[in-house]
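Presented as structure tokens, the chain that follows is alone, the form predicted on its own.
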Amino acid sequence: MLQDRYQLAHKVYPYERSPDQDRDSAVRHPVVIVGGGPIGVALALDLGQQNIPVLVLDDHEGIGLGSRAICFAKRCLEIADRYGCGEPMLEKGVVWNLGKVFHKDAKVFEFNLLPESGHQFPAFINLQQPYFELCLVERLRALQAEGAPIEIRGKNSVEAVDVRNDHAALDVMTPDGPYKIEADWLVACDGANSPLRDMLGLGFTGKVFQDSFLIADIRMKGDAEFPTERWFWFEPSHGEGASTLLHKQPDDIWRVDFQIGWDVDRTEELKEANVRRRLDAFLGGASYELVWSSIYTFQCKRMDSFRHDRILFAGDAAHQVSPFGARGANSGMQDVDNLGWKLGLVIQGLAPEVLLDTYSEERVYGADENILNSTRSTDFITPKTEISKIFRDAVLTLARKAKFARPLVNSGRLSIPCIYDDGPLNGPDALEGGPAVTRVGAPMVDAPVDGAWLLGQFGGGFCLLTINTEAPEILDFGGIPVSCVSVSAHDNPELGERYLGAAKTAVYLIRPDQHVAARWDSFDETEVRKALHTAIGRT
């Protein structure tokens, strides 16, 4: 009997009784996803996209209810804009680049995460996680209607695995009852609690931190003394917590956090006269209407490796972090832009399997860096000792006047892409004078080009991009193509700014998920056919 985990807020893909519930025999398929949560659906819409069959696979019928993920950086939404959904969310979502951090009834100091112009994207929205999933699977209904052969379903949960020589073996669980399918590639984007994962025997490393925080989601209007940005308070006045945040989301829901301590008892803190009672003391007698709440503790762990053989982890199924810096959804769209292409080729027969390896040794790289800086911000927000907390507090009493003290006030190192420095698919950096954001292994930085935008002409494939020089519109290096995007920087400053640096001309080979792979001053297809060598894993 299959029980509902959570109340749905969007019921988008209900049960339908498929028809490899009637074969006599298991259906292999090219792709299974495991969750249509938004990494899942994410990671079916890059698959689709390239034309390879992918079934998604959840136990729910559509969307869960709750804020949970709030905040989407500016690089999540680069990804989602290239898998055709990144307007719809910004046109929902709530902008904001300027953040304010409180010490009791005082303001230490506030930053703006996005001082410049020339990108298409804000540093953050704010967009309740349901909207976001929304967003998503809309675009998977309009790439269906489109022929992509995307499936999805719901109500179908994965009871058993079992691991072979070139394929896994999946028994599903339905309301009409089981059936068996295969998988050629099976990729698990079931959550923290990945129940995938359990069935493997495969666990985590890492650490819990001894904390409990309350959210609620709370509708009111109140623009006029709460503005549109991130403020976060350490030790508020109100006494409702160790700490506080605050945000506001689109329909006028504003999402509180309160840090309330280990030692709690859950069930009576979430009594709804219990909740009010923080909201009433930390508003002020505002009037507010109170829409959702939950209690979460968090934990910085991930898995040794996100490849087992056939199966690969994604988000919250191979990583988990706090939740200040807003790291876990952003990260997990990471993954999906990461593994999308190399599994595509690997499909398709254009590149060697070790090039999957590469998605775990990336984005275990990445993990461990969202790990290392989400420890540091659970540490200053919650100090252990108390020798820590008289450092804290002192840090946050000199950061007031003193400009050097504000770097080391960490109320949560917000989420910026990771840089694959030194990554193994990396090629020549041989461009004299070019700028560190765009060197190789880093990702693309939009720029104003000729009344566009720069991101926006690339799409889901190698590409070079040359400025002020020239290259051949399409190479095809065996079986991949490679096009071309040529631009001019004389009329573009940014985009000098952030390509040539002191160079006078530019060439970047550009892989599928826009991170640059190699660099160089001109173009040379010998050297360019060597890094797209590089960057696929052919020895």
Second form
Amino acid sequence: MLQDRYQLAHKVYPYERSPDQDRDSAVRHPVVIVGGGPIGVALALDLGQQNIPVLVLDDHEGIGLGSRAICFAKRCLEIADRYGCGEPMLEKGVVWNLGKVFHKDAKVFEFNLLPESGHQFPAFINLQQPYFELCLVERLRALQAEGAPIEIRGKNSVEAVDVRNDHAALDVMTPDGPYKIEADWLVACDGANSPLRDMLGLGFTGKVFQDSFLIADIRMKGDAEFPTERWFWFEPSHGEGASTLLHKQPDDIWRVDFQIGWDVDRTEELKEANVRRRLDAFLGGASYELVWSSIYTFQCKRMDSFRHDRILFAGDAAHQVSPFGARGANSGMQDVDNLGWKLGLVIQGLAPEVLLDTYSEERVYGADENILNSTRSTDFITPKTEISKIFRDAVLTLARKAKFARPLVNSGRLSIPCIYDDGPLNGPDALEGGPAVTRVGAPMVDAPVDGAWLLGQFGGGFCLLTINTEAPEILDFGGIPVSCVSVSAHDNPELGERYLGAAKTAVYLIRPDQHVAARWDSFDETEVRKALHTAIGRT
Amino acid sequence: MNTLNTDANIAKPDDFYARLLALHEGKSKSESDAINARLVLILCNHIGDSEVLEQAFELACEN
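Other form of same protein, the form predicted together with its partner chain, not the form predicted on its own:
The next block holds the full complex; its first chain is the one shown before.
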């Protein structure tokens, strides 16, 4: 059924009749993605850049209204940059480094993220989700104009799915009525309430934590000024609730998140007078325009497996976390990063299907890490027992005076990328003295190289990175090309620190998602071939 | 592995014990709970070593 569930911020993929609708039999597509949100569109970019034909279906005609996910992490931006749209996000986003933590009325301490030099992207930017999505869709349109085989269809709602032996059959509803298509591979990027997951009767398990947030975007009027910082209150004295977060967004908009508990009357709380009552208590009489408000509820859980034969799940459809730590959209982008190249190789017949099982293995591992972190944050912010409240308050009291207690304060552990330690695709970590940050399983760490950025030279395909040593410019292993990027760490301490450590030379095998597959101190073709086979699931 | 010191290590045990109890004199239950929690955190940080702490946690949980 076609029903608008939300208002649009940007109508960027209006309904158009497709020739598929006039066919007598269902047209087969190599990949159909359900959901045109950030995760679905990002996956379409990944596949489109590989020249794999991909069709995105969305039951709306564009990007939903409301800031929603606002905090995008370095790794997420690096992935977006690999898709060709990291820079416009950075340009629009707000960069912040200073955070302040309050308990009731008192400031507990402040922290500075102290950005590390030699990275193209900062640790975080704040950016309203519609801008993030718009950058992705604009990039999609640019790729289409260059001839990339990507299609996105608005107001195409998947009503039923039938899983067959080697494909999935879909019933799709449009304003012109229903039609049928088939997909060799179906990817569900249809959000936390994933209709596709429900249609397939697949469950969502794990630790459940329930709470809700009243989110308000406001534009300050007059002289009231807040700095570009993250302010977090435990048990704010300006109102009921476990926490409040204040964050700056682009366009002079401030985001206020009030944690208001699970058992609330949604309709009542969303009345403007009630939203303003909370904001007035918080802002102490400042004048502001209420731009957008919403109530957001969350749970911490995930699917047992993100692959079910021909159907793959990514983003919120596969896993949900609390918002503490900005691990929702950021982890969804890491899903796409992981899935895109694997699906591409399998479709091209260059890797066995089991490679897609490793998508589930690696990203379940990532989801568990995110759920663990966000559960710990929620337990600190909303203590569940009397004794945990006593310890929580003791930490906050001590943190004012004693430095040791500050790392114990947990208002969200901000998203850092997952390292696939002991991952199924990992080859040898044979670089003696090699730095831990770039160990096998880790995503590459950026560094400046000859006036450009290291990461910009990787991704999409397999690559060798050689430092202070050489390897053939291009190798071919059974149809999979491996190109070589050779750099010198001479006069480049950041590169040396991040990739050599105590070693004099290094050779890294880099996956298409910029994760380290294996590393050695010198090039050996047999070793590289073995590691490449491991990295694509060949046995 | 570093070992938790369970031998007597406090020079004047009676003085120490009296001092510990004195921290709680005239305090309400919730004030005392807060002092105890802060004290545990301060001492755990002073020890720092996770192996030693783990042995202390185990000993504390024995009845």
